[in-house]
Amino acid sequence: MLEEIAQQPAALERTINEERGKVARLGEHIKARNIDLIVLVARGSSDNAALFGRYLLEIVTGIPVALAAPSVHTLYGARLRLERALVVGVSQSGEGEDINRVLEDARASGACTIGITNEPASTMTGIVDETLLMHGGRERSVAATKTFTGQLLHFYMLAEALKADGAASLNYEAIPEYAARAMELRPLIEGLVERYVFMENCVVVGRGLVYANAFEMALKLMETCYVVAERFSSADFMHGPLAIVERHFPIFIFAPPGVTLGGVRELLARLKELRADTLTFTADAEAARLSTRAVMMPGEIGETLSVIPYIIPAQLFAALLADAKGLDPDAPRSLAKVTRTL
């Protein structure tokens, strides 16, 4: 897992170089179809990547984006009207049976279909109209890391291809360098994990574009460290869930610069009053001051491009915490790399 985390800057660079032209051409084709809905379908870490894709695509394109419920197709047999939709399946292996069923149904209904996968010979690639590949090589660890960030990158590339003519560029080409900068935080993370060896429960918080990071860090803590990890938007957490917080309760918070930072600062101030144990990933001095501990990120990383570099120290935290607990993050109990559900 640690090896694959470290491979991410190079993997992201390769994916940009190999797929950028294809995604640009695909964007022109999709624009010509005049779609009015985008549907994303995924499970697990891929579903967390799709959650980010929903935010980014709606912000950049103005097209409504829905996260599909595969059971609507596989268990209830519904047939949706998707003639003017773009349906994007996201799967590391490309072998998720329920994801592929949705893509088959969508294509049969007239939708334009795309598959984002790490496996060029997978079942998914034979179902969709176009495949977008991650170029990170085979992922051996059960816990997805480089394929998760590869999926996030493809949503940046797709959003860039679908943005209105003349709109500002996302400048996603800077992401591999930002990812490399984030890898430099490993010594700091190694010094933090020992404080959390006996942690059994926690909350992970993010909002907006980094809401997906809260879901992904919580999943990594659950599957590699066996910690019960709930995830919330900072806005939702102030409604009801705040009642679970007591002295020293561990809370992990993503607080990049941007429009969500003010609300996150307010939450941190309240958590400080409650004497919670807060670890915040941020570049903001005030957010760091309000936190018990902070992982300081490079200040030049703006909100839009923060998602990938901000998840890397969280991945490191989960892998290193598992090791400190005496667990093997590469082979979590009861789990397999490919999960087949219908």
Second form
There are 2 protein chains.
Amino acid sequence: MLEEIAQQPAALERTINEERGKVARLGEHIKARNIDLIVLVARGSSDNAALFGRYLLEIVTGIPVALAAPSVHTLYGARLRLERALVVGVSQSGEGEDINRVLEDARASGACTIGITNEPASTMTGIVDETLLMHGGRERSVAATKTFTGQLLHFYMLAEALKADGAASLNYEAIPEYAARAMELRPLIEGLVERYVFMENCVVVGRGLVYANAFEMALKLMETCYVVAERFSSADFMHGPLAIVERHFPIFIFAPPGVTLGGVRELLARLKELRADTLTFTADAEAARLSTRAVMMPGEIGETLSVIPYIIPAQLFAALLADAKGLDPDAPRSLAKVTRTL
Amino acid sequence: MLEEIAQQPAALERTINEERGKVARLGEHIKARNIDLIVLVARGSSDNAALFGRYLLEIVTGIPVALAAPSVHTLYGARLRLERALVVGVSQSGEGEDINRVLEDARASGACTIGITNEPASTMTGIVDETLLMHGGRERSVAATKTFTGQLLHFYMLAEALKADGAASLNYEAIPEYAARAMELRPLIEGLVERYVFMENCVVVGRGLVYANAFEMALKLMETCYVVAERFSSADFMHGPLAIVERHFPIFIFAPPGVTLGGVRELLARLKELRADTLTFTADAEAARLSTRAVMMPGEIGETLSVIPYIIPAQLFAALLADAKGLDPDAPRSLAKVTRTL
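Having gone through the form predicted on its own, I am curious about the other one (the form predicted in complex with another copy of the chain); can you provide its structure?
To see the whole picture, the full complex is given below, headed by that same chain.
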């Protein structure tokens, strides 16, 4: 897992170089089709990537985005009206049976279909109209890291390709360098995890574009460290779940710059009153001041491109905490790399 | 909270009687508008009701449904293309500022808008094209119960009104009687909660139509009992989070009859191997046999109408567990009835 985390800057660079031309051409093709809905279909870490894709694509393209509920198709046999939809399946292995069933149904109903996967010869690539590949090599750890950021990157490239003519570029080419900068945090994280070795449960919070990071960090903590990790947006967290917070309760918070920072600062101030124990990933001095601990991120990373560099210290945190607990993050108990569900 | 739980059968009956004519007329109006997307906007318990609405509406109408991310509108200022959409806001108080902002934006962009609320004179009712009201009276407990099931009921009525001509009726008129039957479980639940007084964290599982019940039971446990309660579909649970399960780990499972029961039985068998501690709400003898404890539901309740009667023992469980722990479920620490977020 640590090896694959470290491979991410190079893997992202390679994926940009290999795929950017194809994604741009695909964008022209999709724009010509008068799409008025995008549906994303995924499970597990890939579903967390899709959660990011949902925010980015709505914000950048103005097209409404829905995250599919696979059982509606696979168990309830519903036939959705998707003639004017773009349906994007996301699966590391390309072998998620339920995801593939939804893609087949969508294609049969006239939708334009795309698969984002790591496996060029998978079942998924045989179903979809177009495949977007990650070029980071086979992922061996059960805990997805480089395929997760590879999927995030593809959503940046897809959003860039679908944005309105004349809209500002996302400049996603800066991401591999930002990811490399984030990797430099490893020694800091190594020292930090000792504090959390006996943590039994926690909450992870993010909002907007980094909401997906809260889901992904929580999933890594569950998979590799066996910590009961809840995930909320800072807005939903105030609707009820805040009641679980007592003195010393551990909360991890993504606080990049931008439109969500004000609300996150308010949440941090409230959590400080409640004497929660907060660890914040941020470049903001005020957010850091309000936190029990902070991981200071490079200041030049703006909100839109924060998602990949901000998940890297969280991936390192999970892998290094597992190690500090004497667990093997590459072989979590009870899990296999490919999960079969219908 | 216990009082309001007990009011539900009568409240549901009243809402059916008062609203069914209006919802049916509204359905004709919406069908005439050639809607090809439904967007649901909510937070907290109302968002859990919307999660149910999403499954039911897709299954019954074939129209794709998206759960809105309010921050896309309120913080990122995106203008989504919603001319052919039906946008449904769900809010007990009708005063959720972010929900109302999304409804305003949607209406401005040409969408047809509906509000489901308990407050006829709220801000929301002034924004939307049509209001669907719950008729169970003012809800005083911070933990929503009768407004949650009232919202679920409105989704049944809306799905019935939007279903294809000639499709089978949902027969939702049976729900108040089923809810009354579920209330008879109170003495059983009173005995059961003693076992869970020192539970610190747990997982709640449901899939398909009762997926929303997993979210709602988890939220009630967090709000009123301060238990760290995760919520998953049985499919997602196998993708990673299963690793947190160790011997004696408490898991609550909704297992109504129908298409999801097979998968839930498989999960129960796996959890039995892992020696987890399971409590299952079910009418199925095999699911009960695989569980550590079971709450046996009336056998005549089919899958489609299971959602409301199956949440009632879970509501009772949360309220009675709070009581057994010496907590006041009507006044959870750190919370207010109306939460303001943008």
